[in-house]
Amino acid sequence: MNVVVSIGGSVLAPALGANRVEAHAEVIRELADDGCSVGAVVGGGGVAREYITTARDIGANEIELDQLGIGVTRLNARLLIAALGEAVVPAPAKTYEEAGEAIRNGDVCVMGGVAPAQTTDAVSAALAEYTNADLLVYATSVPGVFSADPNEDPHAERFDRLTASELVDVIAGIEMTAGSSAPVDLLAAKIIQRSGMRTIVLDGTEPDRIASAVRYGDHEGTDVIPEGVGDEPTYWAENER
């Protein structure tokens, strides 16, 4: 099984500390030991936003801000690599070709950002498409995809499952609302739609939730189901509790 796990920076390192990073690394190691080919993509989180805000205040342009954010994601990726030890490529991959080759060779590969104007949400979706992954998991700080930003709207509805087209429509509606935050950005949603990638969006603040979703399909997040396939995924069919 080939899986790509996208770990938000605010999930991996809301504040610098070894325990949370090590716990996420342990889940990735366990999945690899189970026989999964694993690619991980790490976001920048609050630290990246602080750097970007400060740089904007001193006059940096948007490309410079994007490059600064990419740098932070790669620092976070290096934290995860350090925690993974010997079972991982020793530096963040900077291209999909580099990451894909590592995964095909049986190594765990970790990425941060790749290019300006592209979030790590989109990098994760593109890596999953490039490597023909069986599953893409977004480990976010919210428990799935909602009809609106749950931090702004107490009546926001969480979706148990969506088609990829429905995901695009939902995310587009959230992103059109100034100041709102979606768990997956619009470019990522469109890549998921294009590729037909089965995707799970879940609360990854407890790393074991990622493992349960990959191994058994058990989670309390949102399943994104490609058009034209059955509702019941089979990527964990050979696993038993």
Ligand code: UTP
Given for the second form:
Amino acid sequence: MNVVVSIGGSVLAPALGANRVEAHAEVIRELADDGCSVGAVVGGGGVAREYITTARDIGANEIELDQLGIGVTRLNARLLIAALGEAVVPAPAKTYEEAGEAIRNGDVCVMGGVAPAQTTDAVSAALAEYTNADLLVYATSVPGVFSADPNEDPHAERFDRLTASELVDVIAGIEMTAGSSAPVDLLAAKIIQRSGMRTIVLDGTEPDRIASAVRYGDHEGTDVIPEGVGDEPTYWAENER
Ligand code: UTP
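Can you swap the form predicted alone for the form predicted in complex with ligand UTP?
Time for the whole complex; same chain goes first.
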């Protein structure tokens, strides 16, 4: 199975801590040992936000802010790389081609951001599309896709299952509400829709949840099922619990 795991910065490093990073690396290593091809994409989290807020106060323009964000995502990617040890590309890949080649060669590859005006949500979807991944997993700090931002709206309900088009509609609705944020952004949702990629959005603060989702399809988040592709990856049926 070829999987891309997107690990939000607030999941990997809400505060810097070796144990948490090592626990995420352990899951990725185990999946690779199981025979999975793994691409990982790491976000910037609170540290990126702090840099961006500070630079905005200084008067930096939006592209400069994005470049700072990209820098932090790549720092976080390097942390994960350090914890992964062998069989991982030693620096964050800067292009999809580079990452794709490494993954084809059997190495684990870690990316951060690649270009301004997007987030690592879109990088993850693009990497999954480029490498023709069987599964894309978003390990976020919220337990799935909700009808509204659960931090803003107490009536927000979690979806167990969405089609890719429904995902686009839900995310577009959330992003139009000032102050709300969605677990996956609209560009990522559009890439998921056009590529027809099976996607899971889950609470990844416990790294073992990522492993269960990849190995067995077991999770308590949201399944995004592409239109016309109802079949589960055969890999899940082959794995015994
Ligand atoms: P994140 O992917 O962590 O963004 O990248 P985010 O969605 O704001 O973070 P979470 O999910 O809430 O934790 C951090 C920042 O880096 C820049 C953007 O400014 C983004 O907000 N970035 C990242 C890019 O400009 N391009 C990229 O490819 C990736």
